[in-house]
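Presented as structure tokens, the chain that follows is alone, the form predicted alone.
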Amino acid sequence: MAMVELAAETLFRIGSFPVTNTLTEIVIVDALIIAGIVLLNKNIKKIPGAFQNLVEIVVDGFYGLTESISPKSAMSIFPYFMSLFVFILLANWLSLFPGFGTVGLKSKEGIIAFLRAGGSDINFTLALAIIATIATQVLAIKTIGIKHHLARYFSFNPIFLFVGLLEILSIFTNVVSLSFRLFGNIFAGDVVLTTISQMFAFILPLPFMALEIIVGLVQALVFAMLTMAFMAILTTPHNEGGEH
């Protein structure tokens, strides 16, 4: 039987540097993102077809959200948003094909599966994290300036200062509930599906595999629209919601 760890097993290694299976799944991701843009890119028409309309409808409404929540940031804001979305929800999805979790290598305790799903390796889920917080800081930053973004944190006033010091340990605490809240809905997806997929090859997987489905589509959801509204927030200038 398959196995289902807490941790990403390890495949084989180039070097000390060890390939897991979830980092196996994120490539084949990162893959299918760069040939779908290359294929649309080549096959842009005036009149579109099905998939550049599919990419044009979806686009669309998510700028429009994104300008929605922060019409002044919106162009620069949107890329980090729709890219995160994307980019986790093929993750998410490509781990409820056939083979994920149950095809791999005998070992002596079970099969190490070949592929498995990214957002159920914590470090994935937390380097994502880390990764579009130090982009809404650098975001911030280029937008409003270093003094005023410097200024939401720092005062002479003392009780700006604690308000401050909050906001800065929220900056961690935000790092911690996305990472967590992706691997934890992930990773007990992926053990729910590992388990009954080797009990019940047919029929009885369905139900799961379609709650999986909008699981994975909420989570991505989640992650990125937070992410864009910690962006919309922190490219505001502090003193449009008053002075210190």
Given for the second form:
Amino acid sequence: MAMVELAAETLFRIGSFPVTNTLTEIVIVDALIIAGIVLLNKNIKKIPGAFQNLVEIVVDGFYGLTESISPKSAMSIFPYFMSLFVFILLANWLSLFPGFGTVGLKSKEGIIAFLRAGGSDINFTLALAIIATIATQVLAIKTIGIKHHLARYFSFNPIFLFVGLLEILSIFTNVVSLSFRLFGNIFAGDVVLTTISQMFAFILPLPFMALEIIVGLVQALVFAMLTMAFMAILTTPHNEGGEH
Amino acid sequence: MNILQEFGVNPLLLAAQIVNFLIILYLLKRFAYKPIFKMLNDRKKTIAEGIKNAEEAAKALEKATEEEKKVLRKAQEEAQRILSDAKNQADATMSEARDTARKQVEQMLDDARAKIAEDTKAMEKQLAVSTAAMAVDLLKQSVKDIFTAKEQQEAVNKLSKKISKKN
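Structure of the form predicted together with the partner chain, given the form predicted alone:
All chains and molecules follow, beginning with the one already shown.
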């Protein structure tokens, strides 16, 4: 019986660099995104085709959502929000295709799958959380200035100073919560699907697959929306949001 | 460190994932969002221009209709004025012509009357002369056998003088 390891399995190494089965999935996601970009740029017209229309609806919808939450910084926040959503969603949904987690190399421990959900690798989710957090801080400094940004964390008032220290702590907890939430959900889904597929090959895994489709969408949306919310909060000047 | 190893945290993989996402983020930003926003803005502009043009066209049409009505009203007024002027002028011309004609007729009548009078006078004169000549001839014929040539001549002269005096 195949087990799902907590860490992504290494398929081979390039020097000291380990090529894991989650990395191969991410490479496919990259290829899909690049193919989409090429296809879009090749056929972009004033009167859109089906693909362009779909992309325009999604982009316009997401931009409208960003604008409704942060009207002033929508243009800066939107690329992160949209890219995180698309990237995570594709990584989550791609792992539901046949062959993921099942086709691989036979080893002593069992089968080492060639492909595994990117979200089930903490390196992937942690990388995205780190980027989201750093981008949030950079955007905040760019938008409201370093003085105002630091005023959010440091104050001569002991109560505000304590709140500021908690805020600093929350930066790190945000990284942990963002990365582990996504990792936990996708990894758990991976485990459930692998287990159920080994118990019942047909029909029974279908509801779980459907559930994973929803989980994949929701988790991508949660990660992207939280990042957007953090960005919107931090790019709003300290006084605009109301006094402490 | 054990927990991190357990979860498979690897600095190299972490760095690779960060770089990978940053590349994807750049590609999406540069080659997907930018052209889509440009296209959406262009389309918005085109639609806005279309609506603006349609509104302007509607306004222009309304203005043209108003202008047309104004011009028509003006033309009608002008036509009415011209018609009225023409009627007045025609009336005046007719009246003038009538007066001229009346005058001409009166003149012609006067002329005709004068001519008739003149002709009558001339004819009367002519008639008198003819009558005298006839009387002389008649006298000559009547007295030819009774009087001598000298007496005849005297009687004729006397008659002629009488007629001349009468005329």
